[in-house]
Amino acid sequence: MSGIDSLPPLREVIAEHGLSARKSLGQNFLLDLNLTAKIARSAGDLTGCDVLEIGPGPGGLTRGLLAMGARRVVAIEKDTRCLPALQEIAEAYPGRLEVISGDALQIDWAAHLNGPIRVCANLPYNVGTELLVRWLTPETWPPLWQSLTLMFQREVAERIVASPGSKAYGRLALLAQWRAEARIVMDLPARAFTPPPKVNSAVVHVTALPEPRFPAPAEGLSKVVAAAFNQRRKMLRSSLKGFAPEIEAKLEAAGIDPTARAETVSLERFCALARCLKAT
């Protein structure tokens, strides 16, 4: 008994369909469900809300979040080898789980679920930031979910939380904090993972707040902020010339040195410049 429902173990269901883990779809499977428990609960209260999960894979996290209390799961699973796995689960929580065949990329989730919405997924390594970046920059704000519960590569992780001044700070931070409140929740290492990665992996726990922290135009702050971390070595008024000609006194209007370099510009002082920009 896995402890969690009346399904077998993960390691069964793995052998009995074969579902060996496949490096080209960035699969590393998590199989002690004690461990997927766990990142479910960081999720939060999911009684009553509509969960979105990526890469369900052979269904570990996705039982969590149904035996949570999740109101709904929409899993959308790339390897059609992983659908028979759980069509068992969906068969074990009647009406409670959808599974899409498909490419998250290409799949519009929000058609599938209504609110309250929560997203809780061990993402593919070869997907992950691309996702969160989409969900963290929608065109409007607030989003259609009210939090992101994402297991990354333990580096990126850093990346989504890193303040000014750390090598981690970049463009992840800017996004995820202008509009959210972002953490990591939970460590987990290369060894809980079948296959083993060769890294650490983290849980990050992303809460959208109602409004922006500084107002400034979405698309404007993200080309400025993509534009200086693109060359973070390099001097702000080299790397952003291209946006406008007095890009010095722009900066200086901003509250920012000219010679400053991108990782140690705050989130507040883009979110000046990024309107200062816009009002060219």
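Rigid core (definition): largest C-alpha set, two forms, superposition within 1.5 Å. Numbering follows the first chain given and starts at 1. Only a predicted model underlies this, so the values are computations on that prediction, with no experimental measurement involved. First, how it differs from the form predicted in complex with S-adenosylmethionine (SAM).
- The Cα shift for residue 245 between these two forms, taken after rigid core superposition, is 2 angstroms or larger.
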Second form
Amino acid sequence: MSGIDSLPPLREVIAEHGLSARKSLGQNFLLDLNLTAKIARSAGDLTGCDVLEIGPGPGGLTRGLLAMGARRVVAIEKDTRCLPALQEIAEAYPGRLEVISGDALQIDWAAHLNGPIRVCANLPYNVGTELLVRWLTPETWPPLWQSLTLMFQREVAERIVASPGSKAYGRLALLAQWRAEARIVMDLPARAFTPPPKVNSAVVHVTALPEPRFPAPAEGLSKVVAAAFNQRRKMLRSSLKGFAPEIEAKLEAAGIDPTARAETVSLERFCALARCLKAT
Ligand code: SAM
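Please could you give me the other form, the form predicted in complex with S-adenosylmethionine (SAM), since above is the form predicted on its own?
In what comes next, the whole complex appears, and the chain from above leads the way.
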């Protein structure tokens, strides 16, 4: 018994199934079920929601999500060694856990879930930002999900919630704040994980807004901010010159000084620029 459910403690699960952590899969496990239940609680009211979890591993967060009342959890795991341990959780919560074996970057998760949908995950660090950008950039809004509650390295979490002018401000902040609200809800020291990573972590909670703060084409905005911050010390007329032959005029039409650097430009101006570029 573990305190939150009738299943064995995670150290026993890991030992029984031989789940030694693999660095190549970003495996830093959370073994404290009180902590995983706390993360699940920070995702909001899960009752009546389907929850998407990426990378359940031995299932600590999965158990937290189920114990906190998620209607169903759909969990995508790449490491097949974890499947027997996850199967035991599925048996303890009949009909409420679907485990999909595979790569989260390749799987059409939406086909497995019914709304309302929340996403909650202790993400593998090597695919975390790619998944976040995909969740933030569907062409139509509101998205299929209501909220994302995600563990990142602290430095990445700071980039998601950063304000213009700060060192951390860039593509992630712009995409997260364009159509959603993002805040850091929990800090976790490296020692909370087994094995401990080199850096501290934080949980970010992202809530989808009903509509974007400013209109813009999703793909165009994503591309333009990626290029602008890829060379963040350069003037925008130079870092964005590949976007249009008359880029200076486009920048001016969007209300941006062509000699400005990306980190000083607001979300509203970047959205205006993405609209001007689309109109060409
Ligand atoms: N959720 C568990 C926990 O909190 O203890 C494990 C988190 S661990 C940081 C990341 C998990 O993601 C590992 O179980 C790893 O095998 C899995 N993973 C890595 N790459 C993946 C991918 N592309 N698709 C799905 N799962 C992946």
